[in-house]
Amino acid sequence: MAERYGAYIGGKWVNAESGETMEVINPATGQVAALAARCGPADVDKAVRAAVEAAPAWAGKTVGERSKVLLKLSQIIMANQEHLARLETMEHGSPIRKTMNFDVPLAAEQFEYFAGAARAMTGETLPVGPWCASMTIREPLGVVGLITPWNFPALMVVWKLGAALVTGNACIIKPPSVAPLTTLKLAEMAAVAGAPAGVVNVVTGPGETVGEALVKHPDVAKIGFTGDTMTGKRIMKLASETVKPVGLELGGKNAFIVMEGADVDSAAAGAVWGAFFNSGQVCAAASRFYIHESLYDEFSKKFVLAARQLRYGDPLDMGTVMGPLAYRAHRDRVEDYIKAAKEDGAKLLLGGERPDTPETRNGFYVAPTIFGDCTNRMRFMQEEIFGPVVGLVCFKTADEAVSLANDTRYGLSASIWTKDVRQGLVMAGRIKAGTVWINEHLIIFCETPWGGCKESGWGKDLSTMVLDEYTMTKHIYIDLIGQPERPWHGLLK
């Protein structure tokens, strides 16, 4: 019999006012694989009412009192690392080798960071005149809604939930609705190491009822969110009915430039790590490949042959290099994407079909798929697919290739490969994205800053920037001459 989870509210586990649950599914086998809580918009309401009563006693605490919960959540993540590992296999699809030794570990090292960093926090004094002093402090906002992503269901809601504990936040979670499950674990978890009941709240259900909900109630401060640009965009709509600030983290169409010498070995091996890691679930996956006419032919054959070695197949098999997608409906939608790519007269490469093996003919799997002969104008080279699905462009320049790459409404990522740094640091500057790399793609730190431009969305998570996402700036004045007159009370006589 499948598991069955409630609602996290006010430190309990709550089921919905309406006594509904939705299917979790096993996206490796198609089996559900947990029940959990489909709740509703009163069942937002109940969580925003405890995190309101929550929120005054957590923001008086010191920062140094917040970052020791922090700290010793961090903890708890690593004594229950297989667990959570595990979990987030069963419902993402994430092979283990992945959650085990990337997901878990990193989460609870961005923990760590969040502890520190906001101790670090500091205001300023303003020098306006002799007579006042004048000065900003930061304060918690109060009560924020984070609303995470289902391809990282773990890592995602420790880059809003850190910045937002730590700085004095109370906060509801509304986690994917096709992978809920470590979330709910993590809030639990959050209870043991300190947090007072009502500071973390996780509501589960679909986005329509309980994602909007929560922008919309008039008691949430802001809204942070991760997900697809469509969904980024109606957000925006509904928070500026209560003029509420949101962080919107939305898709991306990364461009992948190897340019005129670059080293082809190491440019391939980055391409399938790119574009393949996490069955290319991921905002910032290298889709859109650049390739000097000069290196085209050598740079396909090594990209094809390195990702044809890549292994896929039962996630629980340490062995498992790719999983399946979350879920059929994305599975659909990524194979849609394939048909119109041979439709448009791209040429195929490699994959463009579910394997059929035992271990993954009943899941949601697409093999690693490379169209070759690619132009910018085809549909698939302009819309995320957010799958392991990417195509190749010959170019000649490096003017072109920076055209190329701007030629997207997106702006989060691309890369660089290149021998000449200069040249990759003028290109780099040129570039219409929130992270560049070179000669990398996508590696990501705790320490850096995230986020893009366009319509990959506004705000940034990790690095201290968050920091300013999740507090208000306010500017205090003091009068130090006490005289009840000012010379410019006069304006009024």
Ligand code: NAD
Contents of the next structure:
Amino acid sequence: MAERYGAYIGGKWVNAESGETMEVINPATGQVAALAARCGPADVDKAVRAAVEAAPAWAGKTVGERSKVLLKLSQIIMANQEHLARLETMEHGSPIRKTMNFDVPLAAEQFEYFAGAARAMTGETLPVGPWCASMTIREPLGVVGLITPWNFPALMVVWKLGAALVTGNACIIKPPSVAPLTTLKLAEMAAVAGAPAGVVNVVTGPGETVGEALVKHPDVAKIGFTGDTMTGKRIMKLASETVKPVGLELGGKNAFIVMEGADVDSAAAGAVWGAFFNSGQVCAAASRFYIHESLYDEFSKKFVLAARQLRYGDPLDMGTVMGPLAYRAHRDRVEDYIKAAKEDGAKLLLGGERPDTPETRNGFYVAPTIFGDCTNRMRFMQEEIFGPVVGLVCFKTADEAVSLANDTRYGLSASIWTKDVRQGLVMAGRIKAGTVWINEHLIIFCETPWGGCKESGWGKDLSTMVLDEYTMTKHIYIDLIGQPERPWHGLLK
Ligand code: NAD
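Switch over from the form predicted on its own to the form predicted in complex with the ligand, please.
First the chain shown before, then all remaining chains and molecules of the complex.
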């Protein structure tokens, strides 16, 4: 019988008011892995009330006290490393090799980072005149809603939760419907670490009901959202009704540019990592490859050869490096893009099919897929696929490469592979994206800001910049004249 999870509200596991549940499917087997509460607006309201009650006392603690809760949480995560890694592998399909060695340790490290970063937060004193003292202070926003995607179930919530918690906010998390379990466990662990009841709440259920109820709720001060651009647009619209700020980390269609004279071996290795890590289900995944004409043949051969070595299969096997896609409908959508690429005339160089082995037959697998002879006009080169499917384009000049890279509605990330760092830096300045890597793709640190431009969203996660996202800057002015008449009162006389 599948394990049943409630929502986590006010420090307690609770069923949905309706009593309804939803299935969490293991994407490697297609079988039901667990049942989660299918909440609705009434459950959101209950969570908001719990958070509103808990918020003042949490905001009233010193940053040092909150920081200690995060450090303890980080330790609890590592003490439960294998349990959390297995849970994430089961609900998401990410290989255990990755969840054990990457997602869980990084989640723990990020809580440590936020615990330290917030303690260095400062306000300012502003020298506006000798007759006053003028200063800024940073205050928590109150109750914040955090809506997260399924592609890194633990990390995507930690990026927001760590920053929101340490700055003194009470949080209501709406985790992804296809993979809500890791988030629920993290909320329970936060309570064990010392977060008071109501400070971390998780309401599971569909985005259209639970997510929208959270966005519309008048007592929620801000929405931190990571997900699809279409959903982000809907959230912006709904949030405008209560003039609620929203942080939007949205989709990407990221360029990978190989310049004349680049180190092809290094670029090919970086391409495999950038395109196929997490089965390509990464907002910053390399998906549009622009290769200088002098290296196009050599790069394509080396890239295909290296990608062919990727071992996909049972994600619970430590030897597996590529798991299934996270859910059936997503696999079908990725396959539609493969079909569209073929119809548009792209040349299939690798993959393009479902692997058919006893291990993968029932799961939602798509083999690493590389198309050559592509152009930006092909639909699959413009829309976010969010799977292991990429296209290669040949270019002649640096100007052409920059203009091809910028020919997208997204602006999340890009990489430039070159031995000429000056050229790389000049090009990086011309590419419209939140992050540009030179001779690397897809490396993110706690210390470096993350966030896009154009239809990839706005606002920052990670780095000290995220602390601004979850605090309000208040200006306080203190009169030092100490007399009823001020010089400027003359304007009214
Ligand atoms: P999604 O937009 O479908 O869902 C994200 C979350 O929003 C889920 O919890 C979902 O239930 C909820 N949601 C759905 N509809 C909603 C609505 N109308 N109102 C409120 N909430 C709603 O995205 P996804 O498929 O889970 O994730 C994949 C997307 O996330 C990709 O586009 C990817 O690029 C993006 N992403 C971006 C970043 C980044 O940092 N920019 C990081 C990871 C993923």
